[in-house]
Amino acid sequence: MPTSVIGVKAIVVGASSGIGREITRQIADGGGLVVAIARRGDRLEELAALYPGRIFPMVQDVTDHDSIPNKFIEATDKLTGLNLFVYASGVMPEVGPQEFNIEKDQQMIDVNISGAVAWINQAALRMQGTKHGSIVAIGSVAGERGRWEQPVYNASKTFLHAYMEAVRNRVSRYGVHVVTIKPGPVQTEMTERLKLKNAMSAEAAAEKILGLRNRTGEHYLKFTHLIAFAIIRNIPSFLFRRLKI
């Protein structure tokens, strides 16, 4: 049965497609008001028609940092409050298996790391002020190692894992529920040339990750990937190289 969301007051970053956009819609189905953030203007406006009143369309790039303070104040002031915040935006660009390529790794750590970083610091601020909410970033398994098919992508996740911790450390304290999730496969335009095999559906993802918004700490969607990624972050370095997984 999906969690309830009435009373939810969310921005969602990363609102026009995949986690994010099902993160969007669910909580306006569910009575919630929400402030979906993307750069793809046209996106969100069809997303906001389908749920008049409950989802408010606001353009913004998170590479753009200088404007994302005043747009912050502008989600805020339209919820008129705030108590769950969402960074669901990332990039993961194809990258060759004996490629290097700064532009593409630039590319994810300016989504992944900076513009995570810049969203979020307004909403710790805010809410170690209030003294309540949620702030939810969408990590990655694949922040667990250093796989060798996405060098920049898994160190990005590696750092907003890191990050989230900090944040966590620090505004817990104030009745803030600070809360990584890092999901598995799923079927995203963003994984779509990949071909998952037995990949969850943004829909599931987004139904669990609601469910789990005010429950501080680090969390994976499936009770398989705590077990798997405990043995596979213990595999010494020199067999995990080997290995290729």
The other form holds:
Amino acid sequence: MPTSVIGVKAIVVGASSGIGREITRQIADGGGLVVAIARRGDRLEELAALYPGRIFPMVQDVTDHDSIPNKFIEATDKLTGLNLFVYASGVMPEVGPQEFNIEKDQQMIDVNISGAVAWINQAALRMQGTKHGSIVAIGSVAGERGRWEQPVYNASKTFLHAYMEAVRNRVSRYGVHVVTIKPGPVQTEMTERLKLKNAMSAEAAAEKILGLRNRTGEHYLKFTHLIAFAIIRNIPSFLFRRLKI
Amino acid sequence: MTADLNRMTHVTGFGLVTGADSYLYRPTSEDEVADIIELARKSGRQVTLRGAGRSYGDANIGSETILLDISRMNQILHFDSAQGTIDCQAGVTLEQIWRHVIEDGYWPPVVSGTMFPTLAGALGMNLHGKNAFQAGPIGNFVLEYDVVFPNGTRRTLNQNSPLFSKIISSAGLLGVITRVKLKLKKIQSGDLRVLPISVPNWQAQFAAFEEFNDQADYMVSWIDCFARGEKAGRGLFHTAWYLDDDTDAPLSLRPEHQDLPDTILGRFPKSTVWRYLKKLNNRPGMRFTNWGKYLSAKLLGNGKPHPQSLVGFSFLLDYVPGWRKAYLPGGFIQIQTFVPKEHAPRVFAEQLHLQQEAKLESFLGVMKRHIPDQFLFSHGVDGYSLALDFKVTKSNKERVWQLAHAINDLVLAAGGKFYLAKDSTLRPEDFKQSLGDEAFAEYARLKLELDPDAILTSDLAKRLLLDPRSVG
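Switch from the form predicted on its own to the form predicted together with the partner chain and print that structure.
Whole complex next, starting from this chain.
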């Protein structure tokens, strides 16, 4: 059974597709309020039309850092409060096995790192004052090691995990929940081209994430990931580079 | 729309049921108050006024507004012991006042059941005390006060100013009170002569109030809300008189004579008492506590006058520090309704009956006698008030609100009134009806004139549609 989201006033960044969209939809469906933020306004409008008065679309490009403080205030004014902040924006352009492409890399750094920091800083600043609420960031199991396939994507998620851990160590003492989610394969637009097997649906992932929103700490969405990545994290580097994972 | 996130804070009403996030500002001068209003106007943000935060519901909180907390404006400016007047910044508390003046033989003319409210809050809500039946609300003893209006003007209002009786009682929605000059009560002793009378039912309650109405200085009664049938309305009536023949007066007027003890039975630190109270703070526990209190009222000291310090008699709510925490996690609401005397016996009896039917008896019932007054949002009637405390939990909240609406409907039908400092449950039409069309139109006119941009608001103002921006 999905956890109750009645009374939730949320900002979801990256709400136009994938896990972010599904989290937005489920909050609105359960009776909560969401400011849904993304670059693509038409998609947000489409989603908001399904839940009038519960989803408030707001167009923002997370790479435009300067506009974030004002957008954040605009969102909290719209909601008249805030008790959940979700950063679900993330990009993973296709990178070939021998490709080193700063343009693609920069894009990941801008969205997965800088955008996350710029938004989450605002949420943390507010919540360390109000002393309540949850900050949720969607990391990835990819952030556990530097794997050969996606150097910058992996590194960007590693950054996010470490940054969230530091934020957690700063503000959880005030009663703020700081939650890092490390999903494995999830069927979304971002992962479509990968033709993932055994991937979790975005609906199921979003439901689990909402259930974990007040559980400060790092969470996998599958128990098997907990085991698998405990092992993978501890493979010595000289062995790891010889493996195909 | 920009705002400083470093100022973000979360505050709750005294009952801990509702809270709000807001941008906290704590001015120390009238100029700073004006600056904050100006900042609000420029940024398009609204302002909520807060004193000590003792209003039970949502009158002192405002979601995403600038929270103007007056408590740092706490300087006593001038005490005239010959005239018996005191001039204070509006963040001065009733406690500061009594401590300052008691040795010279003065006492605040009206005090609430707690000593912590600020003057700004006391005037904003126009609070009353156990002498309401003859003194009326605190506004009756205000000589003059300064106000910063959101329209940019600043005024000193005295009893001859037409606005005098409008800003007092207006729940902080018309102007910011920054300085108050108050007329004090001359006393000869720091003690009162207190007479407790155990009363077996409603009839005896009202009879006691009638009997002492013309001769007492204070009257209040506790009601056991669990007692039914013929015992319904039973409780403990207290009346008290100022002493003018106290030979110990120089000593009884010392603050240390007044101070409430910080232990119970000389042993248990009071700061921990709420934890034990919490164990009892449920229906069976409170049924037992109320029963025990009535029994001891009947057996101990019944009808025997005794001296008691003014602080001890007046500030009953301060006996157990942090007592509201016994209501956590859900908090509690208080409902105080004011009913004309001819209808009060029936309406109060029905209120009790409704609670018992709903199995949501108030853990504490307090009755007082009142007189009408001339203030804008007046809660004074020629009649009685009954104050009820309801514990709120996740599972009972809806039923508590239903009960409150039923109680409010009874009161409205009897031509009664409500008190915004205690309110959490009124609907816009309830308040409008109790106020009357004329007073409501007067409020709307003043709001437009004094606060044309609707800068002053609160979550209560939005709930009751007293904020023009919430009317849409």
